[in-house]
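A lone chain, given as structure tokens: the form predicted alone.
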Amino acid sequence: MVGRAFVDHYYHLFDNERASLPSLYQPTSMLTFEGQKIVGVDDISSKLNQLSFDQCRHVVSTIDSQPSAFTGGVVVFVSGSLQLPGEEHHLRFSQMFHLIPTPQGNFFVQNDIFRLNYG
């Protein structure tokens, strides 16, 4: 349930309000984007907001979640496709999130790994 709710929220922000995504990360958060390792809210925010496309639409195919060893944490694995304006073909992607609970009862992204699936 947490995994589905988070994924819906994350991709809604990514597709419609990308500048709001940094609120989901913390100073210790890590993103690996197509093999590039990025650490911290500011650098993650810069990466996500400087992508070569301004608009996109994520279409989620599958969501798998497991509890993590961190108390209350959740690992979420997503597969789907990314539609870019003017592009006929969707780009297949996979993304993994490690969500950690906050004292306020929310979750933040500790680890985020994104990879396009070619082939």
The other form holds:
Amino acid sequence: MVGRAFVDHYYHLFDNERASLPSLYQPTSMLTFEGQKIVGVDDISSKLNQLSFDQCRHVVSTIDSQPSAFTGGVVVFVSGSLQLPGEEHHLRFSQMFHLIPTPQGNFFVQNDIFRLNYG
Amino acid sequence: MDPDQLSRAFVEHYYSAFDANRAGLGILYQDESMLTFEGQKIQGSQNIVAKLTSLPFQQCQHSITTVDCQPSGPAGGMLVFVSGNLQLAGEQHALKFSQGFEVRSD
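For the form predicted together with its partner chain instead of the form predicted alone, what are the coordinates?
What follows is the whole complex; the chain from before opens it.
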């Protein structure tokens, strides 16, 4: 349930309000984007804002969640497709998140790994 | 060994064991371990091995395309994210897969 709600929120922000995405990360957060490792809110924010497309739409196919070894943490595994304007073919992707609860009762993204799936 | 080396070693070990002798994977899991396989949730080493050894193919070969890892945060451990191909005996086309692991030292 947490996984699904989080994923919907994450991709909604990504597709509509990318500048707000950094609010989901903290200084210890790590993103590996197509093999490139990025740590911390500022650098993650720069990376996401500098992606080579202004608009996109994530369409999620599968969401799987499990509790992580961290008390209250959740590992979420997503697959889906990424539509870019003007592109006929969608890109397929997989993404893994590790969510950790905040004192306020939300979750933040401690770990984020993104890969396009080719072929 | 640095985390990247460790995760690659883990991945190599896991899929070699999977492809050679699936029943041997049991030692990699514990009672609290969880597997979600194509949406089906399974918990505990015995149940996981039962699932993996009952898959509808005798032979398979995993070939790994990408391995990404990150330390999983305050509780220790490592997240490992794999993508690759699964070739089944007698099938013309390989299946593409992705798999995520949370690995901890015991």
